[in-house]
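In the block that follows, a single chain appears as structure tokens, in the form predicted on its own.
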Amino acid sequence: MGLSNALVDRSAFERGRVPIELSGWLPAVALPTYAALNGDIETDIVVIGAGLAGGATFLHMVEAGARAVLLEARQPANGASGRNAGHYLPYLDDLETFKKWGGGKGERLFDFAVANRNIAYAISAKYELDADCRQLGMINAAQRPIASLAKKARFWRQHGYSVDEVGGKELAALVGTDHYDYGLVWREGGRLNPYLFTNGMVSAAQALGGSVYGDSPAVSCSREGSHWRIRTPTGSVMARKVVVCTAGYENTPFLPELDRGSYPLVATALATKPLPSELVKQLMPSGAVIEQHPGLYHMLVDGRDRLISSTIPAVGKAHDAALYFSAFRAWLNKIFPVSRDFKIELDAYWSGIMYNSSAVYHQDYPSVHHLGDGLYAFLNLGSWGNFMGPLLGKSLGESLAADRPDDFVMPFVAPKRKMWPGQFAFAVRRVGVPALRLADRLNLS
């Protein structure tokens, strides 16, 4: 990678703000960058912010017909984007929060979620993307059966999904180990880089005529008659649509009302040097992520052969690579025994931060802001962003182009200052997150 962690200061990794070089999920080889704008220009939309958010609606759009901009402040996933797990689990984990929103809303999300369960692999094969994008299962792992599992199972099969109760010799054929008693099979799961998937969308919507501009921070936003005009330190683009996707990761001091609007939680996440091939064919012999329940670890092999996992930190431990590295491996060698015959490295070691619209875990749908006549926000994409960002930016993408943002699948809220955005960290770093990790210690989980 050409940067060491030592290199960066401990507050950074707590924050969130680590160089995006010491992310896995980078290529050997630079991605070409986006020349920054120069001058003054127009067109029907312009986006702020290239993440998973950005790139879909950006793309999306284009797809659609719009004459569109999209406005980086440095590179296409800089942000969260380029630091997630990179999982992809595409189904709703929380359906209550339908009920709140009315005008059939909910019901047109749940199905258009379940009809597009698979856009990541759809924009993936469609574009011929570089971005390990695999439909290889997720496996829900548990030493015994667990109600709350088997009844969901049970609710999305009957919405078509292929998700499957397994145990015994069967489980352990598709886990590589004997110690889960218990699993389910999500077959629509899977893995992808969403480093390179976001730039994959990004590159594809420029060859489509979509015009992409890097290192162009928005820095004022100003209504000029029917038009908004978005200036950059070194040009700027008058549209009559606007969408601002960049979450917590770079400001927007023109649209004060959105700070304060989220709840942060950093995770960190690792990655193992490649693995010799005779271990890759006894780990995870089916390819799927496993996660086990309930949810304090989780695993993949990406196409590089190697490890990838992530925790959710102690509070100021955030920069201790060795200490979570040491955690991950002991685990490792306690499920899949195996693997302690086997020099296993770190390779890279990373943080960033999950937006998230809710302090209740997985209540966390993104945000989507109607602030003006043509000015939106599209932020907090939490934990499900792999699967949220290229859902619901199709949704939203073809939306605007059509000018008809009315058939976009969920409601526009108003932003709304949060009184402690601190909350939910405080319950899942200072509380949720150790119980686990003593009932882990204990065997109780």
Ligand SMILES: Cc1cc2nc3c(=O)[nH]c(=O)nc-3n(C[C@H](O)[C@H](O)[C@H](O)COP(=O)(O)OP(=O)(O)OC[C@H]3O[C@@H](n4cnc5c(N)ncnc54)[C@H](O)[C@@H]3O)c2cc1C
Contents of the next structure:
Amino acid sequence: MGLSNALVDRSAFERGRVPIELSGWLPAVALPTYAALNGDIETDIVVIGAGLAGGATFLHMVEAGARAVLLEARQPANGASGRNAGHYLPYLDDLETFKKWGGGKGERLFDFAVANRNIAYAISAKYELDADCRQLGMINAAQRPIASLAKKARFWRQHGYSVDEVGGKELAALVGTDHYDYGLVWREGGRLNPYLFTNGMVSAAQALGGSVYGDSPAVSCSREGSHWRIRTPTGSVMARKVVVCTAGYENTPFLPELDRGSYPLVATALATKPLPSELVKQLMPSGAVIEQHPGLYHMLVDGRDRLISSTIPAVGKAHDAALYFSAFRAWLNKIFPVSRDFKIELDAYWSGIMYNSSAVYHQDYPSVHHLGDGLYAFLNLGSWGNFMGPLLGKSLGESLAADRPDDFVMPFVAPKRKMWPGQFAFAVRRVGVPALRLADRLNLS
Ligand SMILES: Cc1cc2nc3c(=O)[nH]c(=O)nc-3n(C[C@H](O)[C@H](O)[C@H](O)COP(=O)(O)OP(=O)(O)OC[C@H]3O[C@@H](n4cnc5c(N)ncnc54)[C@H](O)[C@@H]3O)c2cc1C
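Shown: the form predicted on its own; wanted: the form predicted together with the ligand:
Full assembly next; the chain just shown is listed first.
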């Protein structure tokens, strides 16, 4: 590990605010940084926040020909986007939520998502990103047939997805263990390095003419005639349109209407040191991402032959790398007996926050707000930013560049102050995850 976890305050883990240098996704050689904005400039559109949401929105508007500026408080992928677990799952988990949206927007999102389900791979290929973006599949693995998974597979197959139900023998060949008897193989699923992918989108947009400023937190947003002026500590940008992609609402005190607009949930993640090659050949030979059903444990082997996993920590335990690494190792040794013969060491352990629009898992569609003339916010990517960021960033970026906001595939919703933002974290951390851990210990899952 570079920066030592021991030097970081425990509460920073709990708040998902540990330095990004703890994330296992950073490359050995640091990426070039973006200089701060210095002085007053003018453009057509300003995007605030360079995560998956802001990076993708910015890239697509610049691609579509807009003059645009990206302001990032630190450097791109400093937030959740540089800290996530790297799973790419290109389907929509809950269709009931958007059936309630009027104006055919639910159907539009559905069709758009299906048509663009390979968007991350497409962006990566188009700009030759070095982001380990690999379409090697995602596997839901279970010990017995699960009716809800079978139904899901049938549904998405009807819509052209390559997803199959498989039995134990086929799974063993893909996964490298005979622990599971049933699974779904999502062939369009895969993995990516979210830190490098996000940075890749930003640098691709810069190469196309977009202007990027790091170390430039937006500190105010005020109306001046037909324009907005966004101020940073060392300059300002004037633009007709602004898209706020800052994820954690506390980072935008200048837009109080966004205050308490999400349900935050802390998650921790870990990366091991590269595995011995004899083990890599036996563990996950397909290279797919595995998610055990029900969803407590998951894992991928990345392009550097490391295991990556994440979890939702117990309250007050987010800092405890040893605890979560040992829980992960115990699971690994149980499911993949071959791993017991090898020394597997922890290389990195970090935390981050997922901001959710709903207190119900998988109903957490991102929130896209229209806050005033030309002022938008694209937030709450929940636990599926690797797909939702590029997907909705494409639609939002292109519609704003074309000055046709109504073309955006989701409805703009009014910000809604959450009465109890801790509700979701309470339910997941105090009830849901402990119940799953117990079921796993009793071998009921
Ligand atoms: C541990 C963990 C595991 C996860 N696993 C997965 C996964 O496997 N697959 C998946 O799809 N999703 C996963 N997620 C969720 C995913 O990471 C998020 O949905 C996504 O990163 C959110 O992107 P974002 O752009 O909205 O926010 P962020 O990435 O947080 O970006 C917001 C950016 O705005 C900047 N900012 C904030 N305030 C200001 C300001 N005032 N001025 C300028 N800039 C500002 C921040 O510095 C930051 O860079 C996981 C999340 C975590 C924490």
